[in-house]
Amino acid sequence: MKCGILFSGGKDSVYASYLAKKYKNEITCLITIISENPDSYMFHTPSILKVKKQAEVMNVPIIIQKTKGEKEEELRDLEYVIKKAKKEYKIEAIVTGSVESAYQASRIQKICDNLNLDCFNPLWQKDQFELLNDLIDNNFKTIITGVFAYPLNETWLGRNINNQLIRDVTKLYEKYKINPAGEGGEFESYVLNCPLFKKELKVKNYKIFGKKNSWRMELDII
């Protein structure tokens, strides 16, 4: 099946891409929404401008659509770009990295229904600790690019998702009930390498912005 991937460059959308290909689907294009609203209900924002680098090492075309990120209005922008992908790349399905957000999943499903496309959510309701371990087991190199909840702070930025990080988020889950894979919006990520990439991406430089328990990185990727 020809698939368009809703692609943010974070762990969930990249791992969903990996699973879609593993299940013998064709990754025909990547679809990225760049929101002007950092508090968008629908779309990942840290490092979103670096998806082009990932598309290059995946050797997959990418369609980028900007949105003001206004609630519900951004859905019209999403439907527009999915319709464009269907016309240009003849996609038959949309793949998402949705894990727990019923808000996101239900709205994407409605758009797919309107456009007569299948909707494939390979991570839906997956155990979050299992998801993190699967990333490690499948040789994903993923770093934290944004944190947005207490007690997370700037020291978490740039950390690899590895066994030590899983141990640390387990402690936070037990004490503060933070979602271990960041499904409550606690943190965001960026994938530097995985089996879909022709080569590993490198962080040449970065800048850090934020205060208190809300921090993000802007990456310079090569």
Contents of the next structure:
Amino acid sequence: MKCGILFSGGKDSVYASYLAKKYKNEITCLITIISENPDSYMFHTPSILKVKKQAEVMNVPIIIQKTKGEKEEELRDLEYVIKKAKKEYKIEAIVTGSVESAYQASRIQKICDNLNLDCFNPLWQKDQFELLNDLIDNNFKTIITGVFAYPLNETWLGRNINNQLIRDVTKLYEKYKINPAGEGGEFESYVLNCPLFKKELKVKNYKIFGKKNSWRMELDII
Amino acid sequence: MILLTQICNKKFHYFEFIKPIEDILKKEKIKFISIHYDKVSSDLVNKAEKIIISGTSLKDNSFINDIDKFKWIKEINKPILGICGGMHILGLVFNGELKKQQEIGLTTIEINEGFLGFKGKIEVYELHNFYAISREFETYAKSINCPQAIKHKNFPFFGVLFHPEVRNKELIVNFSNI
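Alternative state: the form predicted together with the partner chain, after the form predicted on its own:
Below: every chain and molecule of the assembly, starting with the one above.
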């Protein structure tokens, strides 16, 4: 099927893209929403402009839509951009990296149903440790670009998702119930390389912003 | 052994509608065989102690045209749990009618006593454009729109319109432990 991927550049949406291709679907376009609201109900925001670099190395067109990120307005913006992808690229389905959020998943399901598109959520309900291990097993190079919960701090920024990180997250999960894959918004990530990329992306430079247990890393990618 | 009957005709839906059920069974160390309805043989049905029939996506509903491939349901008397599309199948096999009713997202329903260990108000996850129910079933829960939990009057056949693999995973565990 011709699929449009709701794409944030983080591990979930890139891994969902990888599974879509593995199951013989065509990644027809990427759809990225840039929310001006850092607390958006629907969308992850850090490093989102870097998705253009990922689209380049995936050799896939990307549609970027800005939204003010207010609750109902961002849903209208999402519907608008999916409609645009259907018209421009003749997509037949949307693929998301939703894991747990019933709020996010049900809104996207409704939009797809209104637009007569199928909706695939290949990471839905997936065990969070299984997801991190799958990334490693499938040669994903992913770094942490944001942390947003106690006791996470700036030392986590830029770390690779590897076995050591999984061990460290496991300890935090046992003690603080930190969601290991960060779907509760505890941390966010950026994929530098995976089997869908023609070449690995490199971090040329970065800036770190934040305080206490909320830190963000803005990347300059080449 | 539980026979998990898959109704997804688009294979990529496996991850959303089948794998979460498989993961619950694996976690509980319950033996199962997971297979598409086209490949369900009478041998497999005979070997199974219980049967779960999955759901699928809103647009992946071609199983509706294959109801005759589920005739085996009428020939057995072992526990069956139909989830969403699986509940449509139970209703249709017993001469029920398919009715249009969309519900998507979280909603609260109230379950009457005697339904797989559930009773009272629970929050459920919905994803359907239709429902089907036949007169041979009794309703144990309703949303404001339509029946949500049904049980056959004479056989241990259970149907839920909501998705217990998303919210209320214990329902699948309780069914497996009947």
